[in-house]
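Next up is one chain by itself, shown in C-alpha cells, the form predicted on its own.
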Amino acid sequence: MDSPALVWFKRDLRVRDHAPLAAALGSGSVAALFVIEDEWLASPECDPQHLAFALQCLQELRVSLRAIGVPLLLRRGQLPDVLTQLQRDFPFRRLLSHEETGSGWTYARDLRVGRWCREAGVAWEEFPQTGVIRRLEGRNGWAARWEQRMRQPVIAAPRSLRGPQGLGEGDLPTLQELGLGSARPLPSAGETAGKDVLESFLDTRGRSYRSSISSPVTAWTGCSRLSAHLAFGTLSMRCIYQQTRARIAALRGSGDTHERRVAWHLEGFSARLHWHCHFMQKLEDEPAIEFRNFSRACDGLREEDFDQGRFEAWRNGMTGFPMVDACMRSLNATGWLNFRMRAMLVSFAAYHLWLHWREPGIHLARQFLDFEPGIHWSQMQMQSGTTGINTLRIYSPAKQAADHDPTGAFVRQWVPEYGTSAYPRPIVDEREAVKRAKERLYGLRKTDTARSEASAIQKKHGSRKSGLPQTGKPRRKRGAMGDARQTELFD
C-alpha cells in the first residue's frame, strides 16, 4: 500500500463519494490525471459544450484535491502514451480509477490501458460508480444488487494525502487552444454547483415533479436538472438517491398532507434513478448497440432509404412540424430538453421522416450536454423500434403541443415565424408516413425470425415484472413482444 498511486479522473469529477481517490489512502504518494484524450475530441458525438463543462468542473475538482495535498494533473493525449510519458517522471505502481460504460473509444482505450498496464507491472483497480454491473450474467436479481450498492454508506473525501513534489500540473486550455468552437451559455458546473441543484430540486422545484417534466415549458425548472452532473459525476448516484431518500423519509414523517404529496412525487424521482442504470446496464452487456439495431432482424430495414434532406430539416428544426421544430431549435439552443420531447424528437425521425437512428443519435449527443452513452443509444433504438421487444411508440407532434403547450407559449418562442408564408410546409404527409411505418415494422415483429429474436432480447436486457420500480401511472401489461412501459429516465 505504500507503492506511489495515480487516480485517474475520468467521468467522476468531484472528491466525495469518490472510492479511487479514498483507495488512495496509505499509498507513498498520491498524484491525480485528467487527460484531454484526442480520441475523444474526435468522436462524432463530442461537442465544445462538454468540453466547456468539463473543463468548468476541473477548476474546483483542482482546488478541492490541492486541499488534501493532491495536484491534479492535466495533460492532452493518447492513452496509454499519457501514462508512458507520466511515469518518467513519477513511478507510480498502482492505477486506480471508476469503472466506465461509455463509448465505443472508450471501452478500445481501456483495453488498451489494462494491457499497458500488465507490460509495466501497474496495478489497475478499478471500482463501481453506478448501479451498473460488470460481467452480469443475468438480469434477475439486479434491482437488488442495485438497491444494495447505493445502500452502501457515502465514501468520505480524503483529509490528506502527501502528494508528489515537482510535477507540472498543466494549464487549463481554453476551448480555442483546443481548437474547438465556442460553446452555447451553461449552466453552472462542478460539485458544489451539482449540490447546490440537487437541495434546490429536494427542497422547492421537485415539489410537481410528475406533474411538471412533460412539458417543455415546466420541465425547464421542475425537472431535477442533474442529468449533466450525474454524466460528468461531479455527483455519485449514491449521494443523490440516499439524500433524495432522506427527503422523503422527512416528508412522510411530517404529518403534513401536502408534505406526503410531495414525497409522492420525489418517489417518481427517485424510481427514474433505478431506471437510470438499467439503460445503462444494456450498452454494458452489449456494446455493439451503439452502432447495430438490437434486433439484428431490423438490419436494413431503414439503411438504404436515409433521406439527408430530411434529416437537414429534422436537426435544423425546419420539418413544418411546429411542436418538433419547436423541441430542435430549443435543444439546439439551450444543449437540454425533458426526455418526453425527446422522445418524440427521435420518434419523429424514425417513423415520421423513417431515418436511421444513428445519424440523428450523432446528432442529439452533441447536442445534450448530460450526453450519457448508455441511455442514449438504448433510448435511441428504444424510441426508433429496434429493440425487438418495447412496444412501438409513436408520437403525434399535434397530441403532444395540445397536451403540454396548450397555449401555444413553447411554439411561439421558438419557431416565431410559425403562421407566416417564411415557415416551411410539411415535409411529409403524416397519416401516410406513419401508415407506412406501421405496416413495415408490425409485419417484420409478426416474422418467426423476429420473434424468436425477441425472446432471447427480453432475457439479455429486458425489465423484470418485479425489482425495478414505476414511474408514474400504472401501464398496460407486458405482452409477447417485451416490456410495454414507458419510462421517462431521468429529466
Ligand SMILES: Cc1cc2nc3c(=O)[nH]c(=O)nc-3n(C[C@H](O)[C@H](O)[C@H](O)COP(=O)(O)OP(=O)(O)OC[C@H]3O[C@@H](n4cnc5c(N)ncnc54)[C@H](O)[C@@H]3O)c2cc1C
Second form
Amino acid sequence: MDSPALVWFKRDLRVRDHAPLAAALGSGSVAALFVIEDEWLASPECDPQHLAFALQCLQELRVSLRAIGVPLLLRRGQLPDVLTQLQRDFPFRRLLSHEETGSGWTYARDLRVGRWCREAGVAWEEFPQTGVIRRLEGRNGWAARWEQRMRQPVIAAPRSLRGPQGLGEGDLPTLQELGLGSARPLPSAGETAGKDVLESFLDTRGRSYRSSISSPVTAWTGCSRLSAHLAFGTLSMRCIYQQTRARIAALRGSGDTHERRVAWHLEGFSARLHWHCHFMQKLEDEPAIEFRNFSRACDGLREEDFDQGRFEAWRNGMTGFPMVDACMRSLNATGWLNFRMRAMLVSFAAYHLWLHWREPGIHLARQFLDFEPGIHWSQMQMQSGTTGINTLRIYSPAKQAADHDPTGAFVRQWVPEYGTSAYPRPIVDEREAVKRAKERLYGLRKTDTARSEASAIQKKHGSRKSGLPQTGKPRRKRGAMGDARQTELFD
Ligand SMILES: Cc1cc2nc3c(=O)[nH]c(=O)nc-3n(C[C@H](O)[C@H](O)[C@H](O)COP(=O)(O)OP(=O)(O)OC[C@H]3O[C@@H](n4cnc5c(N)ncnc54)[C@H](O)[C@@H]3O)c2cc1C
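Can you now output the form predicted together with the named molecule? The one shown was the form predicted on its own.
Time for the whole complex; same chain goes first.
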C-alpha cells in the first residue's frame, strides 16, 4: 500500500511494540502526530505534571522517530481541526492509531475524528494496545484472551520509513507557554527511562515485592513504579508482561531456593498486570461510570450531603488523622502513592467524611501522575462502596499507621507538626461517622432494588476465570498473597 499515512500518537509514546507505527511500513510517506488537545487542558483531571511528563516523553520520541525518517508533528488545538489543516500540506489517506479507553472527552473526540475520516475519505485503522477488548460481549474467557494478546510477539520498531519533506514539526512548548503553572518534581520520562525502571524492578527492587507493597515507606522502591509509564505508553503492557515472565522462568530455573522465592514475589506483580486491564475493561464496557454510580441504587446516597469544608481538609492533608494527612501530603508532593494508602484515602473520604466520590476522584486524578481513567474511576467507586458488588471495606487510619508505619517515621516526615498545637483536632468523631456510614450502606444493600442491580452488575463486570477472587468468596488468609486484604477487595 503506498497511501500516505499519519500515525497519531496519544498515550503510547514509544516506538517499540507500536502496532500503528509498524503498520505504516509500506505506506508512501509517513508522518507522526501528537496533539496537545484543548479538551485535555480544560479537563478537570488534567494537571501540569501530566503535561510535563508527556512533553519529556515527546522529546525522546521525536529523536527516535527522526532516526527512522519520520517527523513528529506537534500541534495544539482540537481534532479534527488539526487534521483538516494537516491534510492541506500532507494529503494522508490512512490514519493509524491505538484504541483508547479514556475519559468522556476522548470518547467524544474519537466520534468526531471518525466522522471526519469518513467525510475526508481517510481510512482510520485502530489497534489494541492493552488487554482491553472493544465491543466485548461478556466476561467469560476474558482472561484467556488477555493472555493470548500478551503472548503475541513484541513488534520491533520499523528501521526506516519515508517522511514527507517540508512539514513544520512544531516546537515542544513549555508549561508557561501552555498557560500552566509549574509541575512538581517528576520521575524520568520516556521510553529509555521506562526500560530502566522495569529492569531495576525485575533485577533488584522487586525481590521482596509482596512484602513491600503495603507500607508507603517500603512501597516507594519495592513497587514497580511502572504505572506512569503504562499510563503514557512509554512501555507496552506486552513488553512488561513478557519480560516479567522471562525473569520468573529464569529465577525458577536457577534451582536456588532464594531465587525461587523471588519468582513468587514477581508472580504477585505479574497478576497485577491483569488487574490493570480488568479495571480498564469496566470503563470500556460502561463509560458512564466516570460520572455516575455503578449501582444506581446508590444514587442520592451522598450527593446532597457534600461538605466542602471536610473536602478541603481532606485534600490539603488537614483532617487531624495523621496517617490520612501524611498520605495525602506525600501524594500531593510526589504524584505517587501505593495502592493500600490510595484505598485508605478514598475509604476515609467516602465513609468517615461521607463525601461523594466524584470530587475526591478529580483531586486524586490530578495528583496521580499515573492517572488512568479506567482504573481510577472503577477504584474510586469500589473503595466508596458504590459498585454494589464488592465487599465494603472501611480502613481504620490508626490501624493502617500501626501496621504500615510502626515507627511513625512516615507520619513524622509528612506531618512534622503532629503532636503540637499547630496540628488540627480530628474533624469527625470516627466511631460515630463509621457507624452511621455502615448503617446507611448496609441498609441500602438489603433493598430489593440494590440486590437486583448487584446481580446485573456482577454479570456484566464481575471477573470470571480471570485469576481474581469473586465477590462472596471466603477471605484469603493474610500472608497467602502477601497483601491479602488488597486482593480480597476485588470481585
Ligand atoms: C482509588 C484508587 C485510584 C487508583 N487510580 C489509579 C490510576 O489512576 N492509575 C493507575 O495506574 N493505578 C491506579 N490505582 C491502582 C494502583 O494503586 C496503582 O496502579 C499502583 O499503586 C501504581 O504503582 P506501581 O506501578 O508501582 O504498582 P505495582 O504494584 O508495581 O503494580 C504494577 C502495575 O499493576 C497494575 N496494578 C497494580 N495494582 C492495581 C490495582 N489495584 N488495580 C489495577 N491495576 C493495578 C498497575 O498497572 C501497576 O502499574 C488506583 C488505586 C486506587 C485505590
